[in-house]
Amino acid sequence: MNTFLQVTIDGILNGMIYALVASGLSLTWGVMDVINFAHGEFLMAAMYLTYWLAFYGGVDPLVAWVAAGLFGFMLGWLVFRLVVVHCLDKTPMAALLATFGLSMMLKNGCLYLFSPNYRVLSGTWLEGKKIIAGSLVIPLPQLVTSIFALLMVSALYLLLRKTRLGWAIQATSMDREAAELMGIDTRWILTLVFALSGACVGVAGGLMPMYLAVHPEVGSLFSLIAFLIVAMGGFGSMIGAFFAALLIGLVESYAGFYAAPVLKYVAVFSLYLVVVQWRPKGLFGW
């Protein structure tokens, strides 16, 4: 029983991180109908920023996440203004191909600048710390990152549901032309949404180097999982993305422990295929 609880806790912690990474993608996909293929590379860039701040400046990730979040926000804002805005009135494939090119540029740029070596932070404030309750062990870095993820996702949900800005975002998502007739500056709203998406993944990238190695390919898997979560939860549904992330985290953990580590992603993708066969629009899609 204790083993099952330990595996469940590990799955929930991973799922919370996935939820934070996927929430930003859910925003851009649901509001703008834009697939940001460079989403994982935003995460990778934020992780490198945190790593170098800690390595050269001695700034712990528990502080550097603020800079990483701001970096993600500005990166999202800049990418929208320079790249995505020119694809809005074209087919969805235009934005996908443009951001795919951006992802290749970011990944290979980091590969050239920093080499493919895995870089691990040591001496962080929470390194090696854990909470022990009987036979259960909860690593503190993962727990703190999960708490941040829960707070960020909750704040994003409240922003969308309880504020005038959130209502403007929802109106823009539903009917951009009608929103403009109501006086909403939809171009500014779309820019802000893309920047918020970058901020979410930036915060995740600011905290994850506490326990995860940094390298140019680190964002690829998270990007793939985020796409899976958004599709499984229902396009544009924050609640759907959150519960789909938890479900994927648990399935990954159970399959990795009770079957074999190499089969955990087989289980995750199998679950996705079952869900889309049963609910093509996702768990919370409409």
The other form holds:
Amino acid sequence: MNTFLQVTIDGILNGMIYALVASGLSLTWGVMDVINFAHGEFLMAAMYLTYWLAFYGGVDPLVAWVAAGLFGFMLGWLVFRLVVVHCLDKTPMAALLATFGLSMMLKNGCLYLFSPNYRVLSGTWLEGKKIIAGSLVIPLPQLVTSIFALLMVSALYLLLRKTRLGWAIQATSMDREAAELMGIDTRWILTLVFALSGACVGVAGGLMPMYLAVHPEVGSLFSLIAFLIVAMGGFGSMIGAFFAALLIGLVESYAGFYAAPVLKYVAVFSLYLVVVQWRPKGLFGW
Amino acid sequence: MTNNETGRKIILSVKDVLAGYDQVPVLFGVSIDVSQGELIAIVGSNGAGKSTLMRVIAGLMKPSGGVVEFLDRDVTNIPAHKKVPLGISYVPEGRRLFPKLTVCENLELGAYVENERSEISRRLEEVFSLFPILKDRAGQTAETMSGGEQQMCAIARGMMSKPKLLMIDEVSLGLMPSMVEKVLDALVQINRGGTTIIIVEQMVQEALEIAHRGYVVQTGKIVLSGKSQVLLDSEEVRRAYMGM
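Any chance you could show the form predicted together with its partner chain after that form predicted on its own?
Whole complex next, starting from this chain.
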């Protein structure tokens, strides 16, 4: 029973982080129908930023996440203004291919600059710290990252549902022309959404080097899982993405422990196949 | 500028506007003038270019020629979202409410350019007194309402920016006759409150009956214009649009 609880906790912790990465993707995909293939590379870039800030500047990730979040925000803003804006109102393939190219550039740029080495941060404030309750062990770096993720996702959700800016974002996603007629500068809204999406992965990437090695390929798996979560949760549904992320975190954890670690992604992707068979538009899709 | 006939201030002046979609011209030099406080009907059959004209005025489309002046200012190339603060509000064809947002959220977005909270509440009260049904529906999503209620909501949303000029496209589309009458009555009431209104209609008689003046659009040109009563009595209008 205790093992089960432990495996469940691990799954939830992971699921929260997936939720944050996926909510950024859900924003751009759901609001502007742009598939940002470079989403995972935004995460990777933010992780490198934190890593180097800690390595050279001695800044702990618990502080550096602010910089990483801002970096993600600015990266999103720039990428929208320089790349994505030219793809709007064209075939969906345009944005997909453009951001795919961008992801290649970022990945190979980091490979060239930083080598493919796995870089692990040591000496962070929370390193090795854990909460022990009976036979349960909760590692603090993961717990703190998950709590941050939960806070970010909740803040994003409240922003979308309870504020005028959030309604304007939703309106832009539902009917861009009608939104313009309300006096909403939809181009600015779309830029902001892309920047917010970048900020989500920025914060995630800012904290994750506390317990995860940084390397040029680190974004790929997260990005793949984020795509899966958004599709499984239902496009544009933040709630859907959140529950799908938790579900995937749990399934990954259970399969990894009770079956075999090599099977955890087999289980995750099989689950996805089952869900879309049963609900093609995702769990919370329209 | 003032209009010679009415002696009132002209607030909207459209001169020789040319416009079209992807090489297909729709408007061939359209000119209209609208004075402060008027209720204008723009009528004509489907595909005549009425909505295109509205889209040009609202800023959703750039004309390929001609000028649009609003309150003595050239607004021809100003995009739609910057025209709202100037006082132009356009309720597009098909209502275009935000389906997954509540009635209240839709209305709030109508006042997006207003930042004063108390002013927004005051306007909400105003549109609720005009369309009491919306108050009962405030918390439900726009898509769950009937066609007539949606049209009221769309007009109310258009009023929330407190426009100087309210343009309403195909107000009668998909509504049952009793509802059309109700909605048109509301427009007359809004107009009496001082808001200048342009309605675009295929239901020629109903529209001209409530308007002060009208323009008849045919294949991208104004073919007739004048006082509503004159248009209603004219042989051409009766034959072409009322089947008489």
